[in-house]
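Take a look at this single chain in structure tokens; it is the form predicted on its own.
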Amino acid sequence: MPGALVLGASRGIGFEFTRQYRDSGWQVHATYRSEEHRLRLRDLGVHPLKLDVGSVEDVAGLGWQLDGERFDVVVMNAGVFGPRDSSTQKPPDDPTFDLVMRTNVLAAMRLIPVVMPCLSAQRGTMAFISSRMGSISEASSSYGLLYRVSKASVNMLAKLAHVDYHATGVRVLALHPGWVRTDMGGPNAEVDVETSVEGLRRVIAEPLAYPSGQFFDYRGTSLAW
């Protein structure tokens, strides 16, 4: 039975991926917050797994609990959008930079050698879901700041895992799963959240067609970094 590991699975994109995942047959594990969150995916028949991204404790502690699991892919899916409005003109404070860059991009360079392990036995893929409004090529407004410095660091991130994990056999990709319908993407939205992750998922399934350390959107649309 195939595996999967989705970081970040307690609503929205991270939810959708874990619930696809377990109605095809695999075994699935993800992370939570809250109670409530931990039930609803007990309930969906998945292992649930207390994380916080923003403690070092429970990062380390998510090595223990995972100790001898084999992943077939891993979502890193955890993240946070921070302020609508930040701009060249108007920079975030420091308590709000603190958090988009501490649960954006800190959480998953200290997440890396955690799961990496998991996946290597298994010539895995890692999948950071990364945004269009990290493309420094594609940048046409500052709207966002905030979170696009995130995400540019996010790609960053994923093609520098690429280059240190290429060898071992782990594929390594960034995916921009388009503006989806969900909380953090609101009611108006182009795309609902089934659609953009059956999307993701069929890029992730065919490393021929999709190959490591590439950008891609859930169309399977390559992307520019």
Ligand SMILES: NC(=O)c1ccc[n+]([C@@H]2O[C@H](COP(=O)([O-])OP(=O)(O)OC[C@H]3O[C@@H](n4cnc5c(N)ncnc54)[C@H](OP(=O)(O)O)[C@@H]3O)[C@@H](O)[C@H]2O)c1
The other form holds:
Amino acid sequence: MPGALVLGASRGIGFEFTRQYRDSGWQVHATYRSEEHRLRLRDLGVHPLKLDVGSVEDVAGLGWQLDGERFDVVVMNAGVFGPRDSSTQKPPDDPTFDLVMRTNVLAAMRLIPVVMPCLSAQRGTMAFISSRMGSISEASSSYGLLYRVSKASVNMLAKLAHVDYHATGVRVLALHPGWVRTDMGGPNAEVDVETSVEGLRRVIAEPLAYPSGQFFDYRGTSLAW
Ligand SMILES: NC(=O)c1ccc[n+]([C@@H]2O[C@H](COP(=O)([O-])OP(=O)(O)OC[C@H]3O[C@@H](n4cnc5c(N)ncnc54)[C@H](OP(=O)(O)O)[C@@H]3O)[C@@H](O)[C@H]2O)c1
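If the one shown is the form predicted on its own, what is the structure of the form predicted in complex with this ligand?
Up next: the whole complex, starting with the chain shown before.
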């Protein structure tokens, strides 16, 4: 039975990944922060694991709990947007910078060495849920400055994880889910969460069409870094 680990699975895109992989008969480990979300994941029939990605202790604890596990797919999904109005005219304050960069960037840096050994050599895929807003080539506005900078960093992390791990056969992707109707994307977003995750799963499932070390959206379109 194939296996997936979804990091940040309590709601939105992470929950939908968890639900769709479970419905496809996969064995799924999925992380949560609150008791309410632990119960939600347990009731879905997956293995809930406690993880605040900003906690060094939780990340170390996850390493212990995953010892000996093997996954076909790891989805690095947990993320925060931060202030909508940050821009080159309105830089973030220290606590906001720390929250967004620690959650989106530092956590991913710390989780890479913890989860990489759990990916099946030759067929495992590490999927970073990034954003088109992190594309430097496509940047056309500084709206959401802090989020953009954090996702540009996530893209660099995905590329470097590819550089360091592709010799083991593990594939590393940076993925843009579209503008999705979740708590983060809001009710006016363009894509429903089911469509976004179905598309992302298709990209993840096709290593020949979507090779390691690249950036794709949920429709399989190649994006410029
Ligand atoms: N929605 C969009 O339009 C869109 C577009 C591009 C990229 N993305 C990316 O897609 C990913 C998921 O976004 P979403 O729209 O599903 O957002 P969401 O509905 O706000 O969900 C965010 C998820 O991240 C988790 N999370 C946040 N901080 C965490 C922490 N410190 N430790 C552990 N988990 C944490 C949340 O867990 P809790 O429930 O515990 O808070 C929740 O499961 C993010 O990386 C986001 O940047 C989204």
